[in-house]
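Just one chain is shown here, as structure tokens, and it is the form predicted alone.
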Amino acid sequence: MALDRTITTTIDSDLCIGCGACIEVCPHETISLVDGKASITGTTSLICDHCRAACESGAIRVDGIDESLSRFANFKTRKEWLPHGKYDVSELVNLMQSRRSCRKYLDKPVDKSVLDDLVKIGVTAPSGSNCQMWSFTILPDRSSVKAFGSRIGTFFENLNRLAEKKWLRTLLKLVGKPQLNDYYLNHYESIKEGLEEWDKTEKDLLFHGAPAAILVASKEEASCPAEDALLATQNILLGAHAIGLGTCLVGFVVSAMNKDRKICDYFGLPDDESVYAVIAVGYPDEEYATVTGRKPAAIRTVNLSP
């Protein structure tokens, strides 16, 4: 499927003053200015509304973008540009440092507007060619997320059954599919003490008990969906930490999405989608005196020559 780069721009030009600051920004070259004005000439738009935005007569209105989105329900936004270097980079990295995986949560519940605004918050990160072809799934309250926790165990279920007969594992490993043996080594186990402590107790190791959870997904054909649904996720963490949730990634949850399509379908998600990401959210029960520290990272300096 062609990506939909049709123009929904339009320029007043009894407000353009003739600046050129929106050609100056546009990545398409759909404008350019024409007898001292500013004027659609291309014939295809990246929808990114940068030439609006670097409008200060106003003249310039883009249709395809979702105002609706800019609006949050629980907090106030600014509408001024934040110039580059005009921010407290200690603060922005005290929040990156602060926002921890959180696996124990208190008994309430997200009111459906904070997690509408988390949404929102996340669609604010870019995305590759300027797609936005993500989409995000709601659980609302701890029941729904109960239920998709049930779907999941059982998916795990039947995969412990077949890890479990070892003449199919190494089979499968002699014919260069080692994935059913690596899975047995590593998860096996904890994943079994896990169903058994949903049986007995209901003791949920996946979400941690959390009441609300959000699943980001990317259409299959957008330029970089993986990494699209993964940079709106970031921008919800960090942004359910400054509301004052705590969030936890699900990595079982997408793998097992990602292997039985039915789970997919369970939620009505079209088959040109997939689920990259899970987010259990919750008001954590849980507090720490400092940030936490990372482990080693490889990090490579490469000067080369042309």
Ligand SMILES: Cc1cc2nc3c(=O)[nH]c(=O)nc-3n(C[C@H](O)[C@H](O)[C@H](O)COP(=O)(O)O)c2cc1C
Second form
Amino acid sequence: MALDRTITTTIDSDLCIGCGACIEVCPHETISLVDGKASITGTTSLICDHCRAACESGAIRVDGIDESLSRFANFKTRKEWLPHGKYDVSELVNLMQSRRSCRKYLDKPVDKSVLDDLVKIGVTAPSGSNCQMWSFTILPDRSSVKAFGSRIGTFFENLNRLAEKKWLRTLLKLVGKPQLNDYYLNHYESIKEGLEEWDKTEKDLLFHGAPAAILVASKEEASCPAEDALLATQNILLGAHAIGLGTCLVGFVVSAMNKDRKICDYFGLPDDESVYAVIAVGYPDEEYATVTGRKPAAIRTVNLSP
Ligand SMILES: Cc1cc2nc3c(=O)[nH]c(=O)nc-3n(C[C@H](O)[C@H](O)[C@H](O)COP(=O)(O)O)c2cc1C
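Since we've got the form predicted alone here, give me the form predicted together with the named molecule too.
Below is the entire complex, every chain and molecule, led by the chain shown above.
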């Protein structure tokens, strides 16, 4: 399906002072100056809202923007744009370095309004062609997270049963499908232990006992569905830390949902969406004295100048 590029911008020519600021920031040549006034002369729009945000005289309106996504229930934000360089980068990096995958949560519910705020933080992310075809599904309480965890547990029980069959692993490998054998080598044992632990003590090695979770999905027709969802996810992780919440990505659940569409149906995910991140969320029951380090990264500088 083609992306909707319908122009929703309107310009009040009485208010427009013809400064051209909207034209400078428009990525789609939607606007140009006609007789000294900004006018809609293009045929398509990204609905990115750049023109309205650049207009100092309040002459521009862009329909299709959900204002409620910029209103947070638990904190206030400034409406003014923060100019480049006008933020304390050391604070920002300290936040990034302090975010940790949290695997121990307090037995304390997270207010739904806080989870809603996290989603609103998520959607501040960029998206390919500004299509914003992401979706966020909130599991608001521990019993919902547990029910979902049990469904995922059933998936892994079945997968482990298949992976136990040596003949099947060998056969699949022979026909160029080594994934079941790889799973057996890398995950079978730990998943088996996790499932046994869950049966015996209800120790939750998937969501680590988190009292809430957020699933981030994208429509497959989006131009960059994975990138969009994962950029929103990183915003949520950082926002959660700033709010006082711990988070942990649960990759095992994403892979289960991508392997077995029935889990997506159980979850009510529309057929045209795929899940890219599952985030456990809750108040952390852990603290650190310092930030952690990183392994050496592959960093290359390619100077192609002649
Ligand atoms: C795509 C992805 C999937 C992950 N899945 C899991 C998971 O299933 N269970 C878990 O405990 N941690 C999971 N993690 C967390 C990583 O183990 C963690 O990010 C990594 O060890 C670095 O630690 P940090 O997040 O505290 O910086 C996942 C992380 C990513 C990026």
